[in-house]
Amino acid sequence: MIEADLVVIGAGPAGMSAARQAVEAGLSVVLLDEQKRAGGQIYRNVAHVSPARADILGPDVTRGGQLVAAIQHPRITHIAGASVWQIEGGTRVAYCVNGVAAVASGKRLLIATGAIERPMPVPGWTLPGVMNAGAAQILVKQSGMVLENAVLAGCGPLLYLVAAQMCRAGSPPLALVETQSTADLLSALRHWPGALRGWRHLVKGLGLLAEIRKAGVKRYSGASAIAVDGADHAEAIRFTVRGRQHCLSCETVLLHHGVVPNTQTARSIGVPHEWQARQRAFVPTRDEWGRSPQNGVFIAGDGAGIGGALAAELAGAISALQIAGDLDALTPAQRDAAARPLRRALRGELALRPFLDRAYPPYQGALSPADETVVCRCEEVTAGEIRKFAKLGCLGPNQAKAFGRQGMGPCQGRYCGLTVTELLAAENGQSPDVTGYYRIRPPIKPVTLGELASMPATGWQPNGKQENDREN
């Protein structure tokens, strides 16, 4: 068993910005990474981009970088490709490495497991050719491999990304069909003020614009009625604007519409999570470090809310100032001083947001699918079936597992579990927080036998009790 004063899920902004902030305060640290290498996705394999790849993923490679060279500092052990799949005590982390358990123990454990691309089920989306925008960047990123001839469909800042991100690599996507429509951006100009705080950001998104105009990409925006058609693969995506039907021939279809907090790790051990409607999604309980109510457990980065790179890496600092604070390294006022420059830099980051959010609706037809659209992707259940169990009484997406298996399949729910409250909570004409969530159990992720086998004899309990919640 290894054992540190911080153990740190997660190797992105957050999690690489408190792991560097503990040791500066004296600190050791574990950190724990399912990647090979550090960076989360925003800056994944950051640190082996070679020039030509850091021309097409743009300026933010830097930052990414600096961050990934910071934590190579002797009281932070670094584990990558460590699987984490359960967590007792609080702050006791089960993991699994190359087929081998371990055991990582802490005196504070921080949960910055960032986001997940929102599901976005439409009809056709499960055919092979159709993927979400992240998946492209990964390829990007990973091995620089370029899709072609694909279209962009959804909302959001990541799809300008991406097809600039295209366009530079001499591959532009042959349309976006964008689903936010003039009524949203209007309505969102009640955020101006605050937007323009953010006004770097703004810039930047502009010149992600003027990169996509100058290559000739063509727009669509205020679309509906998205589809994918193909027999056994993706051959064109169709959807009306302004009561127009158009069909676009295609290989490849990316599909987004936001980024939501992966809460799976933090749900797991019982943190308490409530619904936040200006993202549609849930969130989890934490107060202004980023402490849960679960003793001794910290949240920071987009697993606590989304704010972006920048913000989740000012989040992950000031919970790594306050966990110094309670092991005796910093003062209160050590602590406060070296907090306040970046809680001030936080509220400039996240006074963007309100109008991001506001302009960049999810798409709706995604968030209550048409009955025959299929919403568990693992166990094939459609969004007609989830309805009929509400008919039949049901009221959560837990109860709902005994109809038809969703959320029970290898992503455990990660990608269907909103849409899952979200219908449910339509049908039954009640609110989501009402409706709740999946109860997520250990195993978070996949382990097998061999690996359970290989665990050291530390009095691990692997099926430790586990506090029961709502049956919904």
Contents of the next structure:
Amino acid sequence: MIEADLVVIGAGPAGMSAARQAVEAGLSVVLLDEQKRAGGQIYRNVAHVSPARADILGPDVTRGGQLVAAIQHPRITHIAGASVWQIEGGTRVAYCVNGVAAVASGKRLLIATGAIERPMPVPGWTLPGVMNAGAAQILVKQSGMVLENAVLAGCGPLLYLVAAQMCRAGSPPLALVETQSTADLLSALRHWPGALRGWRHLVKGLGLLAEIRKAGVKRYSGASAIAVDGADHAEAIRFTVRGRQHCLSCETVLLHHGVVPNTQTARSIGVPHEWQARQRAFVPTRDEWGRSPQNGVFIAGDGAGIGGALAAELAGAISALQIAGDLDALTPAQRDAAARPLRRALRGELALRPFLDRAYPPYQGALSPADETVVCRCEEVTAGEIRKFAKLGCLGPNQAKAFGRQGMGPCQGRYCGLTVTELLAAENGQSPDVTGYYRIRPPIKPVTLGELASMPATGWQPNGKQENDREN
Amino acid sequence: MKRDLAVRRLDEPGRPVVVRLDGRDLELCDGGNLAAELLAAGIEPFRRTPVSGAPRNPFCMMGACFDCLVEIDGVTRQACMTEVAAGMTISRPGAVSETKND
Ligand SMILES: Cc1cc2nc3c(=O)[nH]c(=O)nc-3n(C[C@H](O)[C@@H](O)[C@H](O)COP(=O)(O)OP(=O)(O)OC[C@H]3O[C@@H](n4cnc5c(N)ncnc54)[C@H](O)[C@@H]3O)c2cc1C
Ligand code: FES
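Which structure goes with the form predicted in complex with the partner chain, now that we have seen the form predicted on its own?
Full complex below, order starting with the chain above.
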């Protein structure tokens, strides 16, 4: 068992900056990430990208490189390739690395597990050839591979970023099928003052759009009725714009309509979550330092609510300051003085969000999919079946498991949870908060019997019952 | 089982090593991400679902969707979270013999 003052799960911007801030206050840190290299999603593989790939990825690479360099510190033990599958007793973390299970124990725990792309169930989204747009970007960052002749469908800043990166790589997408409408943009305009405070991001966004235009990529906006056709592989994407039907043949369709907090880890230890209407997602309950109601557990970064990479970095550092305060490495005055400029910068970073959330709302056709659309990819349960469960009296996602197998497959509901909550909420006329979310039980990552057998004797109870279990 | 997927490499491919895929030899780049290398090799599908036999390929590439599950040396693993190593034996659950594709 490895011990430290602070155990951090996730070596993205939030986790890396927290680790650095903590060691600067004199603490020791164990930093766990299932990826082989530090960086998280935005800075994935950043220390190893070739110069050609760095040009494609853009200026973020520089910031990521600095963060990765900053965690090279004698008091930071970064364990790469470590998938965390269970947390017990608040801050004892079980993980597997190279087929061997081990435990890291901290006085405090920071969960910085980031975001996942919002599930976008449209007909045909399970076909080979259909991927998340972020998956295409991961291919570039991690493997130096670009997908050619793709159609990107959905909305949001990340969709434009991926499209622009593909243009830079010399393989512009065939088309962008965008779901936001002019009405969305108009309703976003009342958040214009905030947007202006985030002007740097706006300018960057306009630059991406200019690159996409220059590459001659066809853009459709206000698209609805999106569906992917194909027998064993994507063959075409169909959609409607202003009453007119379109059909583009293509073998690669990349979906994206925003990112949502990856709440799996926090939920597995019973951290309560609440519905955030503006971001249409659940966020964990936490105070201004990122402290959750669970003893000793903090949550920072996009996993606590979507704010983007720079906000994640600031939030990670703010949590680390409070953790250092808790462990008497900083006085309250030192902690507050250090946190003040970070909080100011964080407010600035978040100023653009309300504008973005309004201008690029999630695609309605995927929030409330047509009856025949598969919503649970693992167990192939359709939206119509979920609606039927509601009619049979089913109020929440856990109760729904008695009717169908949605959420019980290997992804543990990561790509159907929000859809099932929204469907049941709409059908029953109840709020998502009342409807609730799947109860998440460890192991949150697959662990084999062989790996369990390799676990050193620590009095560990795998799969122990967690507190705060709640039926809904 | 093979298709010309539109995957283009931006860098020189790494050193090739031989792995076994469904009883046949296949060359992939040493240390590369297994899901990416199989995609670049045009391998499809990665598996078929136990429920309906529908074909599946990687969807998220970040360890969250589990659509890239393959059997590696007898253990079911996520290809997108695995690195290619010489001699690894890979089989695709439900994807080969009983499908109309092969
Ligand atoms: C696919 C994808 C691509 C993105 N690309 C960009 C981009 O190019 N530009 C941009 O501005 N924003 C991007 N984002 C948005 C992203 O959320 C950033 O805002 C930023 O990466 C958030 O930082 P973070 O530190 O909160 O989390 P992340 O950077 O997501 O880091 C979280 C880390 O936690 C690790 N982790 C999660 N669960 C476990 C576990 N159980 N065990 C061990 N480790 C675990 C993950 O491997 C990951 O490295 C992307 C998001 C996604 C989902
Ligand atoms: S592609 Fe989603 S888990 Fe591997």
